[in-house]
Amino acid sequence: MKIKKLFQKTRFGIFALFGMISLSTSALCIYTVDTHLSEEYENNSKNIAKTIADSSVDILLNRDLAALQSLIDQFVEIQSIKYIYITDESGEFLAHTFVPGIPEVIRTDDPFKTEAIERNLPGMGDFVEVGSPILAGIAGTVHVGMDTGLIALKIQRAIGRQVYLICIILVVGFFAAIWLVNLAANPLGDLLAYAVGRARGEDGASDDKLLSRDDEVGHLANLFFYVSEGKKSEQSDT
């Protein structure tokens, strides 16, 4: 039908909007969702390590490594935190949460690093890593890792809801743009069907109702139909 084709641009349009609000949404949930959750476990860890620094200094000044394992012990059952290590001022490391013992990695990197750090330990996995100095710097440095798998994951629980909300959102969109332009094409099919009919010179029983609809397709209708009987008027006098 003449009508449909003449909205298939508009349908396309209405679609893509609805598509390119759905995926800026949606990409704008994920950062947002993503940088504020990653934001909140570092400051997390950076706050265990700075508890763990300040409990552990009457811990490594009475020389007590049991006390000082223990201590790590408890925070690693903290959800997100994986690993934690404890080195002296020299670099030489005093406690450590690692099984069966320490990576590579972390043995050959810099043990006076207080930055996040972003390290992937062989099977272990990608982790995030915070520290803090023991007595600024002089008694030592805690070092706290957090895992990015466990972070990714929140976030993907975070965002899921919402995308199901922009999803729902794009389907009923999706066949409220159709309603929508039907509402649309359907007058306009009536009106194309009222002016055929009237070129033929046949009269229809929807003729009353069109021509009594205050919008532009009465306003057509009106003028095919005073065309049509000028026509016949000429007609008739011929």
Second form
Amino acid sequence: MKIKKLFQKTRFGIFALFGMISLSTSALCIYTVDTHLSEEYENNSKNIAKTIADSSVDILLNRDLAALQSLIDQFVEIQSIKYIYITDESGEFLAHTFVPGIPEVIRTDDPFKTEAIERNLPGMGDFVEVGSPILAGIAGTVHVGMDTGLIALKIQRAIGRQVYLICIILVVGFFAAIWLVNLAANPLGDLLAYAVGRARGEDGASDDKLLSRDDEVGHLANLFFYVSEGKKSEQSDT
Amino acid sequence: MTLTSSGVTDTEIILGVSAAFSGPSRGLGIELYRGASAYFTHINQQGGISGRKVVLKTYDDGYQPDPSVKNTLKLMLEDEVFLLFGYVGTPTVTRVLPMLKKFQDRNIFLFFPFTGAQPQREPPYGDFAFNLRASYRQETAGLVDNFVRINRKRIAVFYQADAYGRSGWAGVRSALKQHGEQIAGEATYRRGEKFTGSMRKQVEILKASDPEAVICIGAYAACAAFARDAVDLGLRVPIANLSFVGSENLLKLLTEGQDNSESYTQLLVNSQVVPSYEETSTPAVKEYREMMQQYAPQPPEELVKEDYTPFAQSFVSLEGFLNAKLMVEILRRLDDDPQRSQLEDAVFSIRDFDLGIGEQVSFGPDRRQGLQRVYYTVVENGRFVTLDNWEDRFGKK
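Right, the form predicted on its own is done, so what does the form predicted in complex with the partner chain look like?
Up next: the whole complex, starting with the chain shown before.
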């Protein structure tokens, strides 16, 4: 039947539309979550580095390095912060959290760098490192390393949850749309069958049901009824 | 039992202890407790202090900062002990010190922690603690001075990655600076490392720096593992340990069931902050040995969950014994109604006090550490003995 084909096309159209919406929403969501969370982690690290830098001033100037080590040990317990090291104004390492030792790539790098840099430390993984100067750099620099693998995992989990939600909405939306289309398609199918029957001069069992509907289908059925009845009386008159 | 003052009843003076009774460093907490317990038991059997027995309210922190903080809160706020006594470790004590400042209106002091770190010896927390033992700075400076004197100037450091390790590392760095030298190489390990763990990576790192001596700032299990792996990998240089290591526990690990025990211990040199417990001519050592034998003190049964065989004598239990002896002297100097607020004056009244080890003990507002001397010991015939001659033992041939 033609109506069936029409609604098949509609269903396909709905599926394609929902699919497109889901894909584009997912892509946007992935981009947004990835960008925002990456920025957030980087900002957190910068804030931690700055907090340590601010707290270190008094310790560096007045107290023992054990107090400084105790301070950074507390921060490295925060998830995704994998290492912290503090260098003095000459670049010497004053405190760090590396085991079994300071990686060569860090030992030989510029100790005054404060911008975010990506590092691969052999045997440890991939990191984003941010720095913060202590007392405008004249007392040293704090460096905080974040595990990018762990951050990526967290971002993937966040994205996964969002995409999962979108997929559920897609499936529910698709079936809801099908149901709604069917809600319109079934009476129209009945109407078509009724119209064809009337044209052939047949009286259907479901005529009353269709004619009693108070919607567009009912109105059309009534229209067909009057037209066919009119034709019948014209034919009997002639 | 009537509570006359916080931590003091008609019959008891309650001291609060948080130390390692579990984990790889439990030997330190247990031995320190046993030594102190021997002397307190003796005093209690003699009738106590003005009729009051000294009681230790003890908790296990496993040498971990967070449990130590929780235990201290409990001791101060719930148990309301008279004072804190015999804590073990730098990472634990450094976290506890700010709490003492926070509750400074309660006049709770920390007495004789088993750590030579600086935070409880300096502002802003130095006013809340009293130390008996020499500091890590003094221990590391002594080791560095002696190594440099025998022309072993390339000194590397193997240390625990925490406040304790950093404290010792800073001591070595500072002492080397005095000689115009710097640390030749460094390697770290995580707190809680066991003897069964491998220290090969650390040995390789230090070997690459071609050291002439290594100073270890760690606990016995990790330091023993390092000494074993160093010998196995051909790093044949003197390996020094600080007093905190727990010499007998270290020696036990390196000798029991080891085929190569002599080579593992041959190049060890351990600094100590108390005299050797083998020196029976020293009055306090004689007293200590007698009481350890007489009372055979045991650690609190409810806290010791893992196997541990106590030592008849050890440097750590001797330190605990001396801590208790001085603590009793301070408590005796309080009046019949002991108050926390009197404690500081009682401590400051200790001037040239003879503890029985040949070194006078004095305290004052600017002197919150009783002893200054550092001793050096090496392994001979399966035990630690006093090192007489550095050149003969460790001089370059």
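Here, rigid core means the biggest group of C-alpha atoms that superpose within 1.5 Å across both forms. What you are looking at is a predicted structure, and each value in this text was computed from that prediction instead of being measured. Numbering follows the first chain given and starts at 1.
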After the core is overlaid between these two forms, has the C-alpha of Ile166 moved by 2 angstroms or more?
yes
